[in-house]
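First comes one chain, alone, set out as structure tokens in the form predicted on its own.
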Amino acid sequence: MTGASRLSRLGMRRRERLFFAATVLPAVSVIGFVIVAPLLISISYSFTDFNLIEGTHAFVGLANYRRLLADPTFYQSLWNTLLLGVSPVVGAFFVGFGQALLLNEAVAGRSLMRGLTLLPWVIPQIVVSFLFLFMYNPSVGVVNVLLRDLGVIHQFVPWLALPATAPPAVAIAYVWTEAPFFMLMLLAGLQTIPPEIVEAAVVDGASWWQRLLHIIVPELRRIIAISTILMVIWNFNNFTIIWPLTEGGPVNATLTFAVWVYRQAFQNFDLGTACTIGVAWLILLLVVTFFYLRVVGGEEPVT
């Protein structure tokens, strides 16, 4: 190779990282700008105690953390978030599975029933949480009107008021508006398996659970880790729908992170145990993902 093409390729060499640069480095500023900048940042102020009302913003060291693991309200808090992030998701899969599996069948009016059962994903949250506020209205709701008629209760419950009706009211509200996201996942995923190998399973006399379980399920098995990881994540950092539904309340039943750090941010305008409590939830939000990805997404499906 002659001195001229050496010097040639390491032009164009050259050329190809600056045009690299060119084209990644503005995304890499602004996920910097967006997300890195704002997280170290909060992280530092997990570490003062930094208060808009008092005027006080000091370096306290880990005191924060101390005072936050001494809090009952955090151990409430946290279960709070993992039930409600959690118990949602398997009440919305099933029902999106289910809805999944119906659509992929030639049944009739398949593309109408399509499109309205994403009505409830498009619809936005603020929208759903008022919604559901009506239909629990302890006075003229429908969902009391209707359970006194099937006479499953004989008077009107205030289901948001209540700390042992409040969690499963606001967990229902989550399954409406997110069992069409696990639909459209589901039902893609449906429409990518071989036609063959289900047909091959037939032709060897596999029931519907059999086919079900030893054939669509493993094929679906990346669709439905990422899916749930991504509605757990979702569910962990839902604001929206529990703050006009119970705003925490009754007697902290629904408290989330969320909520919580809200509360101390905008209320109480306390941005070091608002960001403490951030901390928190961030590893939360780690420890489950990293366990829930190894032990559902593992393993590759057998074909």
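Superpose the two forms; the largest set of C-alphas matching within 1.5 Å is the rigid core. Positions refer to the first chain, counted from 1. Here the structure is a predicted model, which means the values were calculated and not measured. What changes on going to the form predicted together with the partner chain:
Once the rigid core is overlaid between these two forms, V288 counts among the residues whose Cα shifts by 2 Å or more.
Put the two forms on the same core and the Cα of P26 is off by 2 Å or more between these two forms.
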The other form holds:
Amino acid sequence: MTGASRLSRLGMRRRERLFFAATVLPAVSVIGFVIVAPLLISISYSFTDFNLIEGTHAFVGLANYRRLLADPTFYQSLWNTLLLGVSPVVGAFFVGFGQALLLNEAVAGRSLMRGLTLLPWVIPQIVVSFLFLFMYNPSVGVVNVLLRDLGVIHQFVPWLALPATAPPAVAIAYVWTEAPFFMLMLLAGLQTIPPEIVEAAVVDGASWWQRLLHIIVPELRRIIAISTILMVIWNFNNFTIIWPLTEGGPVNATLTFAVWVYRQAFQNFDLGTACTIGVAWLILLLVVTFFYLRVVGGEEPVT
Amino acid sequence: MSACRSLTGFAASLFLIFFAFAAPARAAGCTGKPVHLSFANWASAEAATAKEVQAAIAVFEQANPCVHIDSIAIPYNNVVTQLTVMSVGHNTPDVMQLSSGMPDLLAAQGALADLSPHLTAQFRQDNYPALLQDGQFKGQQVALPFALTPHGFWFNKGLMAKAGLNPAQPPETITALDQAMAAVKAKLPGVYPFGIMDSKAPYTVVVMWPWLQAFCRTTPMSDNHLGWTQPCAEQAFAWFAMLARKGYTPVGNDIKDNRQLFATDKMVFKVDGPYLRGIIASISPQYAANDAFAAAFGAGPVPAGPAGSSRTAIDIHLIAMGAHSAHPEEAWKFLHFMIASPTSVKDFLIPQGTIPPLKSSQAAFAQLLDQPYQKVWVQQIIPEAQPIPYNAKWYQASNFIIDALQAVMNGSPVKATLARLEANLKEVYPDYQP
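Given the form predicted on its own above, what does the protein look like in the form predicted together with the partner chain?
What follows is the entire complex, opening with the chain shown before.
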């Protein structure tokens, strides 16, 4: 190889690197300014007593973390975050799976039904919250009217005002809005299962349940894992449903990390505490994300 | 060359257009330097009051052609957050519409100007001393009463009659109220005797406070004392628990829910401001006319409890000036106009359902304040109103107080709940005594 051609190759490589840098730089800058910098700043605030009302902003070491771990509200909030993060996913999965199985069959009006079942997914969550707020209304809500007419309850129940009923009431709103996502993912998965496998099982005399448990579910295993973990992560971050419905009440029964951070930051203006809760929340999310990455990267598709 | 010339022409046109818009607009009749004042308020954000406040602003601008008011509409629920963020960003508005409690929070951040130098002895006498106190922070007058809206005791006359009660004699004591609620509960199924708000909104504490005042001569949080475990506070919370246990009040309702029930003849008693009259008319148009309203609804002072005479909590609208306003003279002029000018009083304050803050305005526009409920406010409720012990950490404390209220209304033991509340608030106010 001559010196000139080597130089030319080096120049080309430099140009490629420059082109690569120029292409990636805007995205990296945006991520840096919008995600990394605020994250680092938030973590640094968690070691301070930053308070907008008191005007304090001094380094306090681990004091915020010690206070947080000694606060019963932290454990209640952690439990609520897990409860409202996981339980609706179970409900939404079964509803969505049922819908997917139904809409995978050659039923009349299948296209229209597929469109209609997607409706709760496309409605903005804030609208869903207000819909459920009206539905749960303790005086005129349709839930109360329906249950009374069916003889299930004898007097109207303030669903969102009782610590025992508020969490399931909020979880039902989650299920309603999240089931279509599972339907969409699982329906797509169902359509990738080779029909010959199912037909062979039918010929071998496998019942519907046996086909479901031994063929369909194993085939959908990866899609189920990914969509479930994704939904848990989304639920951990959910604010738009809980806040309009309960604002974290009653008596903190629906206080999740998302709501607690908002309260501390924008009602109490205690940014030090808010950032400390935010870091705890981040750690929780990282744990779930770790499992997600294991699932996504763990199995290589068979070729 | 011609392309170059047309480009130059285009750039010059852009330059001229830019400066035509960027240069401060000089209103017709202004001979001095134009001044822009920012006015943060929720009146502009609400359909019911936006037109009226804009009209008042227009009259002020007409009288002061060099002053232009930039109205910043902030929904009521966002006022505290928005103004705090603006204050931290050194961008506090020149003039602000506030509600009770907000001046303490903003003044603690150094966001509000001391208005004392502007106040004449005559202006002070024209105000109610207790209401002026609501705008004071550490000896400074950081806000002034703007619209008077303390809570009174509203009752539905028709429902009272149906329950066998005398609408001409509404309950004047807690004992009489308890008896009236029992009568309503027994005779009117599907009707709530009473409405107390217990949602998570900070306003819950304001609605609760007149009842605390009925039970406690010195309410909790007064004079740097927590006081939540004193017997009168326990009595008050036991009473709240009883309201829920006996089904006298809906649980978990926001004030809007209770207003809806009250306006549609599904609730007999509730405390609320004088503006409830307009809210009822908007929900139930059959009560829009004064006569129809007076025949159906009445108002009186909050029933007196073990603490003695009837008192209510001061919950009013205030107006304040930004500490760093570049135009304090003009800002004061506008602020005073909004409080005292006949335009503001008769075209904005009274139509929005509030009582003007100055005694002289009340006398001058007595014919616009001649409805029975308005007379109750002017003659009985406002003179007896007492301040809520607001402070800079009030909103933080509110969360704990509401938690305690919700807990007892859901059956938690009163004594233990209040002990926990006291302990929680001790962390918020380490220098307060028990």
